[in-house]
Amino acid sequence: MRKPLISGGIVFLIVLLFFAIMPSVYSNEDLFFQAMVYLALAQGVNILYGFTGYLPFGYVGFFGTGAYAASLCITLLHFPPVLGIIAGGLASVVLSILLSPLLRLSGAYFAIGSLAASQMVYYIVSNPSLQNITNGPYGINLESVYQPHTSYVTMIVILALVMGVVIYIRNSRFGLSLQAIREDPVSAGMAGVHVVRQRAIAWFLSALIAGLVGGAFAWHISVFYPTTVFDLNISIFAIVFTLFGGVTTVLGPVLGMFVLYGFYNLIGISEPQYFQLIYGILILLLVLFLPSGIVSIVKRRGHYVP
């Protein structure tokens, strides 16, 4: 147990030091903030899909809910931004409780159900009839509390908490019980694992993470529209980063984010047509030859992956 915790702690420290130092080396704080957003979301997907087997295509729904709940608490209730972010996380947990019947589904049915739920939240938020509350399709303006550096530091703290949670799950009986449920829920239940409760905890944790990240994202960019925070590409990127690196590990989503998001910023912005082709080929090769992600290469050689 000690060695896994130490190796996980090393990954934890390297990642946080990277994001703390790099803005002073390369002055593009927004780039590193976006990277942290996707990494935290990928770790949230890792908790839900990697440890329980539920693939959340609608994960962006929790992200958008957190962004809007935090923003409304700041603008309407005059919460301090950090308190608003916490409220955004709690709002996403409330949404996950309301959507918990989705856990009765599995496989493609759950994926499609979660996607439909996220679209439902999007249409509610962007409804012109709710303009007095959510400002409908016209978006949110948080320029009065715009503090890019403070929001960046806050995102580092959130990422630290998220990675700490994943390290704990990776090395705890709770994580083992989740993996047992993923492999065979019937056998896990017969072995004494409370299947419904453990799944629900993972579901709530992943929603909390997305909500907190959404709130921090809203504060950092300050001006956004419903289409910005309910963009399905957010879910897709988080899922692909997780699958590319490898699930049920702390390191997998980190590798996936750095490789693919770095690749996206290298050629995806300037040459999007080539990026989409190469990106598709990479994913196809991954599914065919490395279905367990790139960390499986290390695992095959008998090495432990944190």
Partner chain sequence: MLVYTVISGILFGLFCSLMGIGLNLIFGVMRFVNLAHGDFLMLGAFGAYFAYTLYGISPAISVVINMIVMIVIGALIYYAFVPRLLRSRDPEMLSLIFFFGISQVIEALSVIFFTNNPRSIDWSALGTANYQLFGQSFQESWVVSALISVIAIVLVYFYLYHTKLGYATRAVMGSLDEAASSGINVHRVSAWAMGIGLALAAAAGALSPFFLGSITPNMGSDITTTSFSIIIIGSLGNPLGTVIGGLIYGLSSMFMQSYIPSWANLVPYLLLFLILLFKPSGLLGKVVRHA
The other form holds:
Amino acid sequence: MRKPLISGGIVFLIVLLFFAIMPSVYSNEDLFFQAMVYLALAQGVNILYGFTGYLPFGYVGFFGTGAYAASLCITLLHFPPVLGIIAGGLASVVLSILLSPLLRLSGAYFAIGSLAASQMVYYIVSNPSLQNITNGPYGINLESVYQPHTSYVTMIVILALVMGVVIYIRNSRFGLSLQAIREDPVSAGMAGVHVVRQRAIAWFLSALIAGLVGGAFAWHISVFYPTTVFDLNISIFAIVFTLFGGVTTVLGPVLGMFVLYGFYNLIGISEPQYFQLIYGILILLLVLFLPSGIVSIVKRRGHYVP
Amino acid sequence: MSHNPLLVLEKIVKQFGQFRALDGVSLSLSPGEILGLVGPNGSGKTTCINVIAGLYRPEEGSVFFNGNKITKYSLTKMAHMGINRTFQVPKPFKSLTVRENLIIADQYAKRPHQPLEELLDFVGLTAYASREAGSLNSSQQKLLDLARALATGPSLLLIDELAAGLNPSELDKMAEKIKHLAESGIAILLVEHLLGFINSLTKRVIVMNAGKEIFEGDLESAAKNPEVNAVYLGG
Amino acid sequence: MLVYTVISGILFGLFCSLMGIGLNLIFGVMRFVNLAHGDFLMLGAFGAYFAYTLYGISPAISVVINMIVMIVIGALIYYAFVPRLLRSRDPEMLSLIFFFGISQVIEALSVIFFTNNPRSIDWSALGTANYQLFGQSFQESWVVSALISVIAIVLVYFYLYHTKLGYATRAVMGSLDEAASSGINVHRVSAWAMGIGLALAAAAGALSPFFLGSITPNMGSDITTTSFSIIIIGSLGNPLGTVIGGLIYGLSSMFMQSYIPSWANLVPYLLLFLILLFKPSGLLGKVVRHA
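Switch from the form predicted on its own to the form predicted together with the partner chain and print that structure.
Up next: the whole complex, starting with the chain shown before.
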């Protein structure tokens, strides 16, 4: 049981060193920041979908909630930004507690239910009647606390925590119990696993991750609109990155993010429709020919993937 | 053998819509005892196991375990108390390895039991320990169910159709193993189609039909009972 | 105001029933959520738009053309991909992701070919008259569209209850295994259901400019969620239950728009959310929890 932990640790170090060093090699800090955001979100999806089998189409709801809660704590309650981010994470956890009845649904019902929930949050936050609090559709301005370098470092710390959590889950009995629940909840119960509790912990954890990341994102870009942080594409990117790389592993979402997000930055920004086309075709090919992601090529040969 | 029964069912009624799957079933089982449950398809044998194991809530009646009423306990709680089972259609954690299947039961049920390597050996799956459970054939998966149930350290074991698919020499070995488990003090409730297999294990059999007990005793006397014969000959 | 709201809610609701019914048919037969439903509807809307602006073909005719074209496309998609999906490890989740991929491809191709400019069909395309219903005045396009929706739904009823194919389809909806073991060609039935399901979406698409405003390539995903709310409210897997769902949805969104317009957007999601949580089988449903 030592070796898996070491290989997980190697992935951890490479990823974090990459993000720590790259801004001084190639000066587009925002690009690397966004990459970290997507990697952390992809790992959050990994915890939920990979380990428990719940596909959260509405995952962005937690991200947006984190971004808004952090921003409002900073602007209205004058929290220091880092404290605001923590509040953003907690706000997402509160939302996930409110939404936990969704876990009674399975499969497609959960996926679409979570989507409906995130759209509801979006329509509430962006509603003109709440302009006094959320500024409605006109967005948030955090320029007074804008410190791109500090927020970049904060994001590295969050990513380190997220990667650490996923490595722990991948190598612990907690992760094993989640997979057991995913495979067969009745058998998991008979094996002594508290099904409802373990599942809820994974749900809260993934919400916490999205909330923290949303808070850090808000601080880093400092000016944004409800459509920016509740953009359904954020859920979709995180899900596709995870699926592409391979769920239930530490490495899968990392590979998925680097390959696909790199690709997105090459052609996606100037020609989004061609990117979307290739993306869509990639999803079709993936589902039809490689449903367990690219790591499954290595796994099938009997190699261990961290 | 102790005379305080470990498991008592009192007048259990379980309905699915209009259909009475169990219609006032009572039975008791002591530590170390093997009780066979036989009857035609749909007579309520598996439903009976599902009620005891906490998968179904009965509409009427009570289940007592060690003198405590456990009728409304959850699966997980039952597992922690020492009630476990196998499934007619095996339900392993398919994408996990055979050993991981047992590790979960070991770590979460937190009850004393034989070491996992011995359990693997006991069900003959040592060579498959690192394979994915989904790659096993169906009778191996049933054995894995059994090993996983044993890894929770049960004092009551409910076995649903273990013998189907085993050849005669495997059947003999399996019968020895089950006897061995009973000798170690585990109470065993056995649902089985193969009457010869049951006969080699126990003299105490309950015959069920249409959710009711129609006979209790050994199989030889059951064979002479007109009501039992009527049921089995479709009369 | 009240009478107007009620009648327009019913007219809109009938259109909504048509919008959802194809999604429900496909779900009922294949237990798939067609996440590209709204995108097929969008294709139907563009079809009607080009037919009208380039050749002056009435959207009412486009409804028929759309349906014929989509039945063929649906059957092709079915035979090309679905049997393979059904054999996979987790058909339910993988099909969800698969149809999501289809929706991305359709959306991207639509942007490439049609551009992102919003289009609309003049409301007079279905006639310029105004109808008086209970002392309220409604434009002909609404009344005619609602009528076409009713005709399409009646045809679905006929297909399901008065044709041989329909009997087989309902048998597959009831129990796949039993249908297969009684000699029904499940693939053939499902391919038809897929074709008819998409055809109904495209039919609704031809009428959508009159109810949903302008046509854009990215209108699909909102329509998919709205349609999903409608069929959940009615009853998942029961195509005719969709009519109830459509009417409830149509009426409640008209009431919201008349009385509290700023919160009207919340309606479909709120209804979907509440029904999923409290009555996942829909208002009429008894079964179907696990797809």
